[in-house]
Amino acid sequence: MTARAAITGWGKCTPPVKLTNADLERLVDTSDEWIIDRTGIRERRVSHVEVVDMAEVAARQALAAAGLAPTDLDLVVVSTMSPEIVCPSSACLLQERLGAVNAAGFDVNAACSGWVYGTAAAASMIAAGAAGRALLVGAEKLHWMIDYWDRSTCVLFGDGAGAVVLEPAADDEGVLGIDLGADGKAGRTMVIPTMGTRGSLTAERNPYDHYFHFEGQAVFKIAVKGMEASVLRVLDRAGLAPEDVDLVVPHQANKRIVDAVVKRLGIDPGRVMINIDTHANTAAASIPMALNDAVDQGRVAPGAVIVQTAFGGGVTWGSTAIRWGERTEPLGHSDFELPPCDKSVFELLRASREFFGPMHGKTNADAVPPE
């Protein structure tokens, strides 16, 4: 082991167009107050553009706050669950679209906790000497797989991407423990049934073979136990106890999950990110928007200890232990930014609400609500 991995860049993509309560009330039975009682979500954003769009973004944000070029990488890793084609992966797309020829790259799907697994690949090959310098990017485009006609789960998911750049660390600073576990039979509580070679080669889809299964009670309970002992066993490894914590970043599922798990673990919520209220669930990229969004909000002082937490489909959690190091500011910004996009939220979702109707006994004329 040479070395441990610290955070030296940051960044995040925020799609332009939003999906507020209000515009879901015009969609589905539901309200803005059930939705905030429930999941303590108020909006989330709706991509226009793909996942790798998205990942360019931050990762631009990420190397400019690092002070690097494409070409200082040796590591491109991107944890997704919604990339736009299976091969080449997300990871070489933007690899190509950065320039950065000197990095390989490869792609982590872990659900929601993809970027969990992927800070603990990237770090592990720095800690071995395989990669010096990795960048990191979590990006979600999930509004294309969720069906807009039913109210148990188009609530909660939103679009984003996030990035960070891991470097050698100096002295204590960098990835002090890592928790990865996995539970396959548990993992029928949450399928996206697409995008996988099941099935017939054929160019019709069946909305009734693609949608979403989410059991939306037992998911809570396993999410709860799960993040609450994954971070207790990285603290162990890392010598700390949650006294120590200076913040927690979770993965942003549901506020109500988030309070549970910060109450069983009995850290002040004053300690926890929380950004659920205007991003939603955006699964791999969830942490690493949250965390930029903390460095921002001046949350992350130097040598801060941050545990990074989260809990996804597989069923896969997985938690970090970092502290981080001295600098808070960005040495450098980065203008790069998605194009303009001229379609109203609801064209966005015109081609799920079309695609998921005939389950709900809709037609393709219901799918934007009048005004």
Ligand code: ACO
The other form holds:
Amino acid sequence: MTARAAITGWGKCTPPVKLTNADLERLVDTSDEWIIDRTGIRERRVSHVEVVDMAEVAARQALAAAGLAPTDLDLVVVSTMSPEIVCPSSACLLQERLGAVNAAGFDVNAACSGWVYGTAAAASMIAAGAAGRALLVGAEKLHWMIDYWDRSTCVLFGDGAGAVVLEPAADDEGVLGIDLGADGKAGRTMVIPTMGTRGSLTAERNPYDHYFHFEGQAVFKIAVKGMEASVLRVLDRAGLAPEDVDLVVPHQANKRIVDAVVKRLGIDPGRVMINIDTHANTAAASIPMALNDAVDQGRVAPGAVIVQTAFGGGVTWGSTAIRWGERTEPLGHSDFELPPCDKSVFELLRASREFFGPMHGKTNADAVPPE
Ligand code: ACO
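Structure of the form predicted in complex with the named molecule, given the form predicted on its own:
Entire complex below, previous chain first.
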């Protein structure tokens, strides 16, 4: 290892259309009170554009914040479990959009742990001298794979993107420690069979083959124990203790999971970044979006020790310990935005409701709720 990778730029993309708990009350048998009480979520975003469109907005912000041009990059990594196509990778589609002609590009899929795995990959390449300036993006369009007739999953997820620029660090800044792990056997608790080669090429798309199988309570227990153990390991590797942590930026899957993890770690809840109320679970995008909000809100001080921790499908988990640099202000700003959306949230969810409707005895006429 030759150099630590430090975060020098940050950005996010929040698509404009909101899906509130009140909207969900019109789609499934749920309530604002149940969702807030069990998850901490009040609203989430539904994207009218593709993953690379969101990734581009976040990436251009991160590059501007770092004061870099796309041609300065030599690595683009996109963490996603919802790529718009399989090949080219989202990273290569983004590389073309940005004009990052000097950069290599590849995708990482570790579901909701994708951001931590992507950080580990990019930071390790920088440390090994295989890359200099890297752009890492977490971007997800999860609504595409969710059944909006199924109240047990449709309230949990949102769309969005977040990005950072990583560069070789000075002194003791940057990624101080990495912990990654997986348990394929426990992976049966969360399965999204869509978008793979399994099944017949000729068969019509069948909603039963695309159904998101999810054992919420089992995942909850794995998440709490897995993230606690992972944070302790990463702190140990970095020579730090829980009391040294200035800010935890956890994967935003469920506020109760985060509360339980930080309680077990003995970390003050005031040192934890939560934005699940407005974003919900955006898988690989959740940590960079929360980190971006933390910096914008002045919650990241120069030299702060930040722990990122996540768990997700696979089952996977991971944590990083990072020492922030001296600069907490962006060097520049990007005005690049998503195109406006003229559709209602119910129109954006129509495809899901029509596709999965027959599994619930519903027809296309039921897809969009009456005014
Ligand atoms: N509205 C109202 N009631 C609901 C809803 C809803 N949206 N969803 C479920 N319920 C009902 C259930 O049907 C059940 O009713 P019953 O008692 O009559 O059978 C009752 O509420 C309790 O259901 P539980 O599943 O026991 O509720 P729980 O408190 O465990 O909360 C939740 C469910 C929020 C899913 C929780 O288990 C959780 O957050 N799990 C982890 C999710 C997660 O972290 N996922 C991230 C990984 S995803 C990935 O990587 C792709």
